[in-house]
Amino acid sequence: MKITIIGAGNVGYHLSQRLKEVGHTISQIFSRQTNKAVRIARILEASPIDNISSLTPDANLYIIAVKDDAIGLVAEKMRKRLPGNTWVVHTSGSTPSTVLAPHFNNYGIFYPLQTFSINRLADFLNIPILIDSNKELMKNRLHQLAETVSPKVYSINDAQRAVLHVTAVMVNNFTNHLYSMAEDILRQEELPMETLIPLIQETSKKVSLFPAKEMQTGPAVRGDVDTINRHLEYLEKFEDYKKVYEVMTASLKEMHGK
């Protein structure tokens, strides 16, 4: 398939590598940064450009891949480029597909559920690709298409791939998030973080293997207050740590009973 893609930060710098990878054509790549889409463009064969419109209208399919708030306005410039039956897919996990409805008559989701970054390899094989479109004819199309990337691929509805999205913000973001919290106390206690590396991947594998509440472990699942309570005195000098240590607290005692 020729593909164009818009957008060269993590998502469409990974995929579109994967797609070139398994054997398609990336036409054209589009970037802001001229100096970056060139770099990119040349890995990938493909022509850089700096500006929508230079988009051709000879791909089969059009990846939007850039900022949530970017697509509608990036989706009516294209369409000042190419026909209104041009088949547009965006990478959003949150963005309802219907945000290109006004644009383009045949649209959809292409999404791949994982966090990027773009000095880290993405291994593709363990990705899942989400897809969805407004017509049967493109979506078994996408599902092709996103089988050649991965062996999961999963048709999802906006409302579906909403619900996924709030989740995935929840084990992703929000665990990293702790992560950096754990991170700074180390970090100003002048102790290793690498002592808890063991930890954090027990964890994930863990919830690979079993449902995340039966494995769930603790001081809140124990009902160890005097534990808790000696917790909370140590993070007074990281209040907002502190707010975050009690909500989560609160919020496993309750799931727990406790």
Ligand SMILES: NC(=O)c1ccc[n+]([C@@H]2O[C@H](COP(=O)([O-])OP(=O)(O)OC[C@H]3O[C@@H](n4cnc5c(N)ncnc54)[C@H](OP(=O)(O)O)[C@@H]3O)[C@@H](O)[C@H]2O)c1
The other form holds:
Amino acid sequence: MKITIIGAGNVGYHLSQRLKEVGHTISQIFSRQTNKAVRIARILEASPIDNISSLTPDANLYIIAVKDDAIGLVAEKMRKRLPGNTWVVHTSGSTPSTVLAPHFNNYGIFYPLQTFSINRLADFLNIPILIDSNKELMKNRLHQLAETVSPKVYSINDAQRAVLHVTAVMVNNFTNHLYSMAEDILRQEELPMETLIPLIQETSKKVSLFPAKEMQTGPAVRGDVDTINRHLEYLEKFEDYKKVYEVMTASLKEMHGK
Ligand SMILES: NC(=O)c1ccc[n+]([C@@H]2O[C@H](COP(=O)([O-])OP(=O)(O)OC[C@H]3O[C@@H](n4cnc5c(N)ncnc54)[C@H](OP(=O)(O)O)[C@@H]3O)[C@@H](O)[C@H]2O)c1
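Starting from the form predicted on its own above, please write out the structure of the form predicted together with the ligand.
To see the whole picture, the full complex is given below, headed by that same chain.
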């Protein structure tokens, strides 16, 4: 398939390379930063563009991978260069596909459900791709395209994707924030974060094997009140972290009937 990628951030960078790797042609890659567009385009053997008005209508599919709030605006600008029946998708987990509807007749979603960073290798064999479209033919073609990228492909509508995105925020953004808090406390106490790494790894391994609720341990589910009180006393000097500890403890007690 001939594909144009609009956006050269974390997702645009990794997804375009994967598409090229599995045999697709990347026609153009867009970044507002010329140097960035040129650098990535060289790897992709694609044409770099730093202005939406330079888009050409030669691709079979246009993938928008820009920040969520800019998707509608970018689609609006794209429409000035591309016919209304152009196939256009975006890669956002939380933005409805219908944000594209005012501009294009054939629109959809190509959402890789993973956390991407430019300097981390993306293992697409283990990245679920969630696809959707307002047109059955396009949905089938997106499904086929996604299967060339990953073995884990799901047809998921906007409402279902919104639910998955809420839970993705819980398991990734929130847990990572908890790691950051732990990191900060340990740094201030001059204690090594590396002592927690095996615990973090074992926790995430267990969740792929057993229901998370069954694997829950800790003072809140044991009902160890004195331990909890000692923790809260220690956290007096970290007011924000104490609030999070209290909310999490209350939620744990509620779920485990304590
Ligand atoms: N990162 C993830 O883990 C992840 C995972 C799945 C899905 N997603 C989704 O994928 C999309 C891209 O995310 P990302 O992480 O790749 O973001 P990112 O690394 O922050 O990159 C965002 C891209 O958006 C472009 N951009 C920002 N504002 C723009 C505007 N007003 N007009 C045109 N381009 C603009 C930036 O352009 P310049 O290069 O021109 O500065 C950059 O290339 C988002 O919808 C996000 O929800 C992200």
